[in-house]
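Coming up is one lone chain in structure tokens, specifically the form predicted alone.
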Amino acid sequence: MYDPALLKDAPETFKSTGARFRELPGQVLTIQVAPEDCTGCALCVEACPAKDKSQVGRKAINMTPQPALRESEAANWEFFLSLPEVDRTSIAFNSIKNSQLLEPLFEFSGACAGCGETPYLKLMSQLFGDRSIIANATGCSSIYGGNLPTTPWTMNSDGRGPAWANSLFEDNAEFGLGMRLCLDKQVEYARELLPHFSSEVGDTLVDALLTAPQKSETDIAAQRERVVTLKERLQGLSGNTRAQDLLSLADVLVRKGVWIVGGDGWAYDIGFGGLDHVLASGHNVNVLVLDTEVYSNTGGQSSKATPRAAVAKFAARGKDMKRKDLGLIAISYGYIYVARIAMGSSDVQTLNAFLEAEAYNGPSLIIAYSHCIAHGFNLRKGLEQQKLAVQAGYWPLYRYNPDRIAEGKPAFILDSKGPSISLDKYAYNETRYRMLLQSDEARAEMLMRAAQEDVYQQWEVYRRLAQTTTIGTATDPTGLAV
């Protein structure tokens, strides 16, 4: 979104339209495709809500053969990149429309066309990427995230972007906790040093650096300006060792987030012990589990996230046990923010979960439904499958926010309705369920009935949890608060 005066140098085929943003009047809007980077997954077309009423099947964006458009759209893309990004302090990014004006700092990943994981990473990079430190478990996300010599993690025009690293499969949670502890120690030392230089840099600046809020984008921008001023005033103290320490640490005074990212194979299985330890520690880390319900990167082996009745390697006759409820385990601690999301069902709930998790001063866990080629269907319909999973009650959407307890509000919010379709209406769209029906119909039907019962039991647990007014305010027979 930009000033229409900038269009004077636009290529002849460059497209724009009036922007309908109340906060920024008089602007124009362009949605531009990078023609040589489009993988043809068509998810954007499937998600597009704007339909041509005069031509059935046509939308505001449509798939079309590339060769005829390659040259003109490449020129349009280059011009598009020259346009300024929207000022992050000029608009609130708590709505889907506004949030998508933010520059992605995760792009062109090389993941499978239509991958269900990458949209969550793209959103995370838009919201927090310019101040994020990311620990990435080995798996799909580490392969397309660090496919050397290139990487999809990038930086903005100010040179800010995510700091990203991958260690191993089993230790990613501890790897990320180490980042958090190191960052916390650096912040502690910087805050300890600041008062010693009040006379050199000014009492007002020191007080603002130590006490100013850092919640909004405006707050963050103001703190960054204060850090720039601090650095300038410290430059003249080259002979002072502690001044040089503070100069080297000044940037940590701007709030940063630590994100621990990985798949279900890591979070539910191989790295679960470490993940449980890190979440239980109470430290301020954000965990994003990209749940494909199978070991996707190593060939489709069954994990503890694999649902009953699904076929996978090591579960060739259909898995006969229900999947592990990682979210409920984390909720049982009472002080961990937990959200279960599916972008295809509710992009608004997904956005809210990310914003709340990052704002929560403690451990947070987001479990994101991620469709995958291992599920065996046309990923163009990935968002529709996510919606069906929620409608079937298989993947209830919820947010558990301990901060709400202090406000006298229910900590557990159920963001989706009860089952409205049978589980098979969702499951049998996918080869991982359907193949057992073809090879052993009796076993498939038996497992599907059991899986349907799993759905009802899970929904009843969540429904009752949502009805609890506040966690931790029950009373015992003596009348004393528990």
Contents of the next structure:
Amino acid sequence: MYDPALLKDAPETFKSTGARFRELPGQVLTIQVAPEDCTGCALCVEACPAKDKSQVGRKAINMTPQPALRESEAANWEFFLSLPEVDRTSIAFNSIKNSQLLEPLFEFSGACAGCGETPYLKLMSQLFGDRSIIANATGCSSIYGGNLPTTPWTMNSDGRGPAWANSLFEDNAEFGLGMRLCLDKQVEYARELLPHFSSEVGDTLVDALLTAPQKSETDIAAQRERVVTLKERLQGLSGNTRAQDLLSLADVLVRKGVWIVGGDGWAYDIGFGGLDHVLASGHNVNVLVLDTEVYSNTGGQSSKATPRAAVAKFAARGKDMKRKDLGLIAISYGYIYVARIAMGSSDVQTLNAFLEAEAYNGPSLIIAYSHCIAHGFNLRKGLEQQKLAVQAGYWPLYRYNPDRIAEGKPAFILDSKGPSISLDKYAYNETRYRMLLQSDEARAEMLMRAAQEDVYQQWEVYRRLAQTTTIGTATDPTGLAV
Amino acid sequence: MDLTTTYLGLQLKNPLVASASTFTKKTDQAKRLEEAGLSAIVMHSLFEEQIIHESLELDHFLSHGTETFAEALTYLPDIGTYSIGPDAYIEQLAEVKQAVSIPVIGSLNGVSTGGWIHFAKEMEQAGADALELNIYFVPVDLEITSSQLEDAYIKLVSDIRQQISIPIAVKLSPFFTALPHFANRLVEAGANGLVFFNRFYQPDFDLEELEVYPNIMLSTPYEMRLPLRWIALLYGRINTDFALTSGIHSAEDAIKAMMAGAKVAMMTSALLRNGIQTAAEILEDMRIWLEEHEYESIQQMQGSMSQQAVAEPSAFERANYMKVLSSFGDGREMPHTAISSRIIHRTLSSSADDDPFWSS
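Alt. form predicted together with the partner chain, vs. the form predicted alone above:
Then the entire complex follows, led off by the chain already shown.
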């Protein structure tokens, strides 16, 4: 979204339309495809809700053969890149429409076309990418996230972007916690040093740096400016060791988030002990589980997230056990923010979960439904399939926010409705379920019945949780408390 | 009361037959159909598209994307043996046949000749007592003429006739310009029976999503009027067995089908809506009706209200709007043939307003 005056230098075929943003009137909007990097997954076209009123098959964005458009669209793309980004302090992020104006700092990954994981990472990078530190478990996200010598994690024009590193499968949560502890120590030391330089850099600046709320994007932008001023004023103290320490640490005075990212193979299985430990530690880390329900990048092996009735490697006859409820385990602590999301079902709920998780001053866990090539269906329909998963009650959307306990509100919010279609209406769109029907129909039916029962039981548990005000602060049932 | 009838050379204990539906996907439900008194079962359909598509689809998704990343040579375990499409169908047909003592009719749904039609033979080998060939093709191609389309249907029936020796019934759509002529050709090509008429998925619009979605609604009794008319018109003129399907919801409906000339009345919607046991109630109602009206048997009434048997044969040939218009007639009713020729004349010349017959 940009000033229409900038269109005077636009290539002839560059497209734009009037932007409808109350906060920023008089602007124009362009959705531009990178023609030479588009993988053709068509997810964006499927997701686009805007249909031509005279020809409903035509949307605001459409698939079309690339060769005829390659050169002209490549020129359009170049021009598009020259346009300024929207000022992050000029809009609130709490709507999908606004959030999508933010510059993505995750782009052109090496993921499969139509991958269900990457949209979550893109959103996360848009919201917090310029002040995030990411610990990435081994798995798909470490492969497409670090397809060296390139990386999809990038920087904005200020040179800010996520700091990303990949550790082992079995220690990623600890890896991220280490980042958090280091960061906390650096912040502590910087804050300790600051008062010593009140006379050199000014009392007002020191006070402002120490007391800045840093909640909103405007707060953060203001703190960044203070840090710039601080650095300028410290430059003159080159002979002072402590001043040099503060200079090197000054950037940590801007609030940063630690994101611990990985798949279900990491979170449910191999890294679970560490993940549990880190979540239980109470430290302020954000965990994003990109849940494909199998070990995807090694070829679809069963994990504890693999659902009953699905076929996977090591579960070739269809898994005959419920998937582990990682979210419920985390909720049982009572002080961990937990959300279960599926962007294809509710992008708004997904956005809210990210914003709340990041804002929560403690551990947070987001479990994100991620459709996958290992599910065996046309990933163009990935978002639709996510919607069906939620409609079937298989993947209920919820947020457990401990901050609400203090407000006397139920911490657990169910964001989706109860099952409205049978499980098989969702499951049998996918080869991982259907192939069992085609190889052992009786067993497939037996497992599907049991899986359907799992859905009803799970819903009942969540429904009751949503009626409970708190977990861990119930009234004394014995009446013996003094 | 003698409710027996014959259909495609099969001796049936009564004229109520279960039409093709998902009931037969479960053997226990097929048994319940028999227990409810239905005299024969038409299996759910094996689709030409299904035969070709399922195998290609499974192969596609088992290998899709496996070339992209060295660490994952495949994404799903290959179980090796699959019972897809036709194999599963044939197995199910054999199982149903074993489980029930009433005739079981296989159902093959397609339009083109080709390799897939050998499944007709497999159905015969699996024990099918007859085959119902369900032909429906939406001819969207501007170059396809009605005669080309009809020729293709006839070729398909002839080809399948050569493959199998069990009786063949052809289930048709009502959308043929000259249905009697075409129906006759089908019989000459080897069809032993004609099932009137098929019901199809029809597109509907979702106004919120602006999307087209095909679906099918359960039938209503009114829908039997169309097959009732055509069976009544063709009974006795084409030497074949007619089955009436669509809209059979009560004993009265089934009795009307018999009187028009059908050998059997087929039903599914009423069983889905009210339960399989509805069939038993309908049979009992039929028995009572026949007794109350002093019929000796079903066969006695078959064709008794066909065009050839009724006092006013022209009633079957009038279109509904003609009845509406002529009801204003104040003694101006014209003989049937004159009205028909007027219609043809009007269609070929100009609008009704210009026609001296309508305006005078």
